[in-house]
Amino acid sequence: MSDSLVQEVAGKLFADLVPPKLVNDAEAGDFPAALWQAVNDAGFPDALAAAETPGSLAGVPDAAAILREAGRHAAPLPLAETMLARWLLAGAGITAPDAPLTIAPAERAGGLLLHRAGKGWRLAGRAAGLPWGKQSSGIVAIVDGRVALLAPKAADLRPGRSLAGEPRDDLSVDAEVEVKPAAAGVDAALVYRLGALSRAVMMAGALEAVLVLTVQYANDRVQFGRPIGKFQAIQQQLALLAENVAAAGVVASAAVEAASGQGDLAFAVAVAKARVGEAAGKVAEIAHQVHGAIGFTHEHRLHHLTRRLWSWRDEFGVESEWQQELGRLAAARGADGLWPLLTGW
Amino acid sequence: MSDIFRFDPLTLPPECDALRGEVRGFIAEERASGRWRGESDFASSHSPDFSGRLGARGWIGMTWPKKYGGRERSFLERYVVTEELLAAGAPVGAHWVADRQSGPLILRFGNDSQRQDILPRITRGECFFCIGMSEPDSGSDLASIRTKAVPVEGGWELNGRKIWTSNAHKAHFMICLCRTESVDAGDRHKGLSQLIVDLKSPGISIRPIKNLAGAEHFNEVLFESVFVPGDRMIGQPGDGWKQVTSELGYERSGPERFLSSFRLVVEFMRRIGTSPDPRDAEAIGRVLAHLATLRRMSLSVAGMLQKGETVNLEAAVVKDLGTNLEKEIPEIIRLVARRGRSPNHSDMMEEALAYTVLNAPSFTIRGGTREILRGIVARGLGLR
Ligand SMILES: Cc1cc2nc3c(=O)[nH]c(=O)nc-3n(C[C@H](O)[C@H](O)[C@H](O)COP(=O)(O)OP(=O)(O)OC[C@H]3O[C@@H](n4cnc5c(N)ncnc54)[C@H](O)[C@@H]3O)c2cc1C
């Protein structure tokens, strides 16, 4: 399937199956099993793992197209996590459970260690903010170039929630695990980058949805006898909102392109996560201002998107973290290397 | 709805790589010769010598037909040349307007004698233009201009006043937007025309206006019964508005709309060295993420222009985001650069920071203000 066809199919599926009530229920703790089933039947969780060569990133464009739609519709599922987990397992030659999975660590400072225990391996340590930890059927860890599959039951998971009400659990573990070497070229740093890319792409989708909602609201809401969208103050803010959505879309797509082999992945992902994260904050701020009090209610669905933007921008590296990485990467090439870096990615 | 804007991804064709290498080679030679050391901004320089050397390379008017001195290169190749020159701070100011705007306008709407007379001289870097649009009472509301041309024997007689005309005091010609018919209340855009005015004509006085940074770049230009020959009308009388607005995509989406503070970034990096502290690295990274994004967007617009598509909306997006970044860069850098001044400050950085802070106010005014650009975007969103 072409990327745009994948996007269309995914867009339709999420539009049909993710009503606001489902999002609210998921945030209240009900895992949307039927939605997961539909998504699984559509093959979405295997978008990355489907590549023929172990560890290949050929599936990134399809995966990104799906995740952009998932973000647009605030689909409350560990989809990015399962995609990455299955890709890691497939690359390592471990059979993946046919169920929602998650990956560890989801933060850069990995507090997990693998060590030999008799003939097997033990995974020990802590990892904060594990996405969907308790609701997953397997935790896939990548440590020192090795992939480990851990049963959630074997770990201590302290439940937590993101700003968007999505499960983010603190993991503490010392348990025997199945371990295989990761596919060539795959390590924790790459997985972290792909995690950041997933959040950038999901945010790009959510941002587009916020733009649509907010323009629509500005056309519908009447004050002083005309739609508020006719007021220049509102128009100027909406223009800025739209420009940031456009920038986020362009740079997220550029990172997807780079990740699938047409450019410098490390640079492109850092640029994308930093820039899209900035857009997320600006856009959410303006969208709420334009919506007035109704947008501050739980009833209105704007917050399904904005709370996800606020949480996703912090995950897999807040903007400042990627900005620092970019700055160090650029500085290492020297002042006169900056322009070649910009024109070369 | 996400189709309101189109930013098609673009990969530069391979011929651009070779060309980029040539331009970098040329810049390295120029630098080595010590003829210039790097300007901050396309508007801050005026070097006819440099323009002549660039023309000799075939890099002015490079997209135009060979019979008019051009090289029939693609618009994307032109993009590569201009972005390289701007990033290096090359003194492109003398020929900038003629190359970007006036030449293409004459090529598209002018008559053949104008093309033959003027275009080859532009490509040689010998003939410079300025843009006479704004007037004391007409800025954003350009259609309200009052400078007037009335038909006389053999041509037009021009009276009125232009202001903020960049480089009028150094240019050979102005493309002057004027009224050739009185205002039609039903359609204010009617009756406007564009004349090529030889700035040495009798009756023209040009007075430089010092800007807040102390430089004299823009001018007031007074026309008192100036005779303009009839064959210096571009297109038909009354076509002025259509012609002016048709070129906005080029004028608003180019690399000059996000690189005006680039030299400051480079000089700051020179100062912090190859292993910066976290705050400095973060400042650089923040700027870099924006620059990288904008270059993608600007290139994407260039690709669509190359295909002949209308991109005025996307160009407004690029210019608004780009000029805002140009203003934000000095604000980001001063916060880190001003922490404890050390004696071995690079003078180049201090100079670039001072230039950028002082010139920043103009970035979101020249070429269409931020508010006007956002109005265009809002129209694209269907709000007006
Ligand atoms: C460095 C520099 C170089 C220039 N070079 C040239 C040149 O070479 N040739 C030339 O012709 N001109 C030139 N200009 C002029 C430039 O095009 C005008 O300054 C610009 O179009 C704005 O006009 P104005 O300054 O009269 O401001 P105004 O139009 O008076 O605007 C003042 C403020 O009001 C806002 N405003 C105006 N109308 C609206 C509206 N409808 N809605 C909301 N806000 C509005 C503006 O956005 C701005 O913030 C130059 C300007 C600068 C600063």
Second form
Amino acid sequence: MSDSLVQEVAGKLFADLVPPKLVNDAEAGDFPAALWQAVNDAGFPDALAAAETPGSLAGVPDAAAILREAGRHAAPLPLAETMLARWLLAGAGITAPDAPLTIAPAERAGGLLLHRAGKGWRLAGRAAGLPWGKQSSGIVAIVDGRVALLAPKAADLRPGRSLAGEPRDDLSVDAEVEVKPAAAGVDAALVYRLGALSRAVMMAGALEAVLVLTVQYANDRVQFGRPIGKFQAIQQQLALLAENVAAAGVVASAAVEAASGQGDLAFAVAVAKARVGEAAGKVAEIAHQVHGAIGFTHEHRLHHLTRRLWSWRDEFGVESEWQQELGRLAAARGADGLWPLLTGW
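Requested next: the structure of the form predicted on its own (the form predicted in complex with its partner chain having been shown above).
Just this one chain is shown here; partners and other molecules are left out.
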């Protein structure tokens, strides 16, 4: 199945099953079990792990197509986290629970260690901002080239919420875990990059939805006898909004191609997360300016998207972190290596 067809199928599913009320209910603490079941039945959580070769990234285009639609509809699910977790478990030969999963840590600063305990292993440490921790059936971590599967009940999870109202828990753990070696070539740095890529793709979808909402509102809202979209100042703002949405979509798609073996993954993900995060800030600002007061009301759908944009841009590295990464990559290539890096990407 092509990634365009996958995206079409995912778009229809989310359009049918993610009304604004479901998003509001999820933010109030009601996990959308029926939506998860539909997504699971469609096979979406296994999109990344579907490749026959352990650790292969051949499933990235399909996974990205699904996540783009999830972001477009503000689907309140740990879908990206479950995709990554099942991919890690499949590569390590660990049977994945048939339920939502999450990844720890979600930030570089997370401190998790594996150490021997008799014939088994123990996972110890802390990690902040764990996505959907209490709603997950398992927490998957990769430490020192090994994949660990932790039962949430074995950890201390302090509940928290992101700006988007999505669960982000603080993890403290010292417990026995199931551990196996990760697939060849898979390490914590790669998982972190894939987490950043997932957020970039989800933001690209949300940005596209914000553009549609804003253009529609500018055409519908009449002031001084004509739609506000006819005023030059509004048109300039919409043009700037559309420019950022287009740029975000291009760099996110380029990073997906790089992940599937068609470019420099480290460079492409750094560009994507930095540029899409920058676009998220500008687009949200313009969208709320054009919508005016109604865009800030709880009843309007715009905040479902903009609050997720503000939240996701901070996860798996903020723009400045990835801009510094770009600087390191460029410096490592040297003066003669920068131009091939840019043109090759």
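Only a predicted model underlies this, so the values are computations on that prediction, with no experimental measurement involved. Residue numbers count along the first chain shown, from 1. Superpose the two forms; the largest set of C-alphas matching within 1.5 Å is the rigid core.
Taking the rigid core as reference, does P20 move its C-alpha 2 Å or further between these two forms?
No: P20 shifts by under 2 Å between these two forms.
When you overlay the rigid core, is the Cα of G327 off by 2 Å or more between these two forms?
Shift at G327: below 2 Å after core fit.
If the rigid core is lined up, how many Å does the C-alpha atom of G337 shift between these two forms?
Comparing the two forms, G337 shifts 3.2 Å at C-alpha.
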